[in-house]
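Have a look below at one chain only, the form predicted alone, in structure tokens format.
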Amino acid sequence: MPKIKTKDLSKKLKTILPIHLLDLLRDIGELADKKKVAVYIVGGFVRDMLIGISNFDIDLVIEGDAIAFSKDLKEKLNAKLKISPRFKTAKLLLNNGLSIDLAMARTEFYAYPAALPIVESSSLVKDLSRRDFTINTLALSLNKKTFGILIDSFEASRDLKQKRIKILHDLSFMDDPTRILRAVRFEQRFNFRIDKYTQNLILAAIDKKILKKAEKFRMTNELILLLNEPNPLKVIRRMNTFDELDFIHPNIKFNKSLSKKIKAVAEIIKCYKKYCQDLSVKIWMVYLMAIIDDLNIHDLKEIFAVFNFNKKDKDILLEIKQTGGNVLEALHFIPVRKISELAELLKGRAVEECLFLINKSKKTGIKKMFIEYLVKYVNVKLDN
């Protein structure tokens, strides 16, 4: 058993959390006392709080029946509830926009490398021991008598201070290969470093082609999270040092050209957000378009075999390959200031396509025209 360290953070919670969130956590603890279960907030919320980052993603671990507790909490908070019986987890959607993920304290067994886990009930410490990295093993008690007590079973506080990404056990990457992407993502997001031992385990797992065995939905989710990072270029560059981006496709080469494309995408997305704040865009997809720009349709279909993109996203990515060149050529011949012609050309295309194509075009003044197009047409109605 690991040595458990505790620290009272109840006063810290009062000073850094919004009052509505603090009240919510107290309400959860109050219900847990009533139902005679122990409840803890775990993971990213606690990690980010300790390094001074706001993170209101609430992940709860229940020492007891998490499904039953989620139903009781649903009634108390008047929330919507979604249950996943297989993994004994639940998700609450609150009226104020917050969400709460609940899980039974559990252990996980993997029948073979990269398999989905078999779940069994367990204690908090055993639950934390199955997680990916030490920095994600911190827990805060929410029950009244121990409210705000930090539980550190794996020297996570020390690794946070030393800015270190450290794996919990030797087979972690074999159990879940997507943790390789997660290690790189956390390292670059927080400006931490993957410790040498963990790095060696990553290299050993990649050498065994373990990413090829990962579940499609897990790979897809991690790729999207990676490309949604504030600075995807840093993550892509670092991932390239491990497997040369083979995890996406072996024909992708990280070089100055690709780096330039990714930087350009960041600029066009910044521009889009400035003028179209109320419209959503799949940022990850625009970056992916840049990354796969030099691939052909056959390569793209091989990517579809690895990642579980939905049909609409696949259609958009295919359309870029099939007709993107024609649109780029047409963009070149649109007269300057003819915003209506630009609107007609882009009509019916996904906003992600528009961003990528405008960004790729070498026509002088096209980005300025695009800004006017966003203001005049897109903010009125996005026709896709």
Ligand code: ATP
Given for the second form:
Amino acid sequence: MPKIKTKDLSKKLKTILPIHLLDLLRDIGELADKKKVAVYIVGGFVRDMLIGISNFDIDLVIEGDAIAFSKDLKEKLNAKLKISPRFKTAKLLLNNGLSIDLAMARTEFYAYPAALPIVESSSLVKDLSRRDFTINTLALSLNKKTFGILIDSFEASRDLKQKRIKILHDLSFMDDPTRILRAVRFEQRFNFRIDKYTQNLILAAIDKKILKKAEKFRMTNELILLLNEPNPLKVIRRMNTFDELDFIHPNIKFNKSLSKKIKAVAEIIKCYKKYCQDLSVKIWMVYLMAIIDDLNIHDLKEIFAVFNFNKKDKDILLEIKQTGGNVLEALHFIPVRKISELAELLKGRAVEECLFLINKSKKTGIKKMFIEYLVKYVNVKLDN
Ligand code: ATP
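Okay, that is the form predicted alone; can I get the form predicted in complex with adenosine-5'-triphosphate (ATP) now?
Below is the entire complex, every chain and molecule, led by the chain shown above.
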């Protein structure tokens, strides 16, 4: 059993959390007392709070029946509830946009490396011991008597201070190879450093081609999260130092040209966010289009065998390979003087495709006109 450190953060919470959030945490704690279960807020929320970043995704660990508690909490908070019986987890969506994930304190036993975990009931510290990195193992008690007590079982506070990403045990990446992507993502997001020992374990796991054995659904999820980071170029550059981007496709070469393409996508996304109300655009997909720009259809189909993108996303990615060139040619050769003419050229294409194509087009003035097109067509569509 690890040596557990505790620290009373109840006073600090009052100064760092907005009052509505503090009240919510107290309400959860009160209900937990009533239902005689222990409740902790864990992971990213606690980590980000100590770094000084807002995080509105609340992860709760319940020592007791999480599903029953989620139903009680749904009533108390008048929220929407989604239960996942296979993993014994639940998700509450509050009217104010906050989301609360609930899980039973658990350990996981892996049937074989890289398989989905089999869940079995256990206590908080055991639950925390199956997490990815020390900085994600902090828990904050919410029950009334212990409200605001920070539980640090794996030297997480030390690693946060020293800006270090560190796994909890040597087989971590063998158990779940997607943690490699997570390590790089957190390292680059927070400007931390993956510690030397952990880096060596990543290299050893990659050497064993472990990423090829990763669960498809998890890989897809992590790739999307990675490309949705505020600065995907940093994450991609760092992944390249580990596996030369083989995890996406071996024919991708990280060079100046790719770096330039990713930077250009970042620019057009920035513009898009500034002028458009429709934030449902899949930013990750525009970055992926840039990353696979030099690949052919055969390569793309190989990517589809590794990641399970949904049918619609696959169709968009295929379309850009099959007919994107025609649009670029048309943009180049046909005089486009009015927004309506541009709209005609882009008709029927997903916003993600349009963003990528306009970004790629070398025609002067086309980006400016595209923004006007977005404001006129995309926003209007939303308003109707
Ligand atoms: P973010 O700020 O990106 O949402 P997060 O830490 O909240 O970061 P999630 O992906 O929402 O990350 O996961 C919630 C928690 O679940 C994490 O803090 C981590 O402890 C745990 N977790 C998620 N994925 C894994 C994994 N592959 N292996 C072990 N633990 C994981």
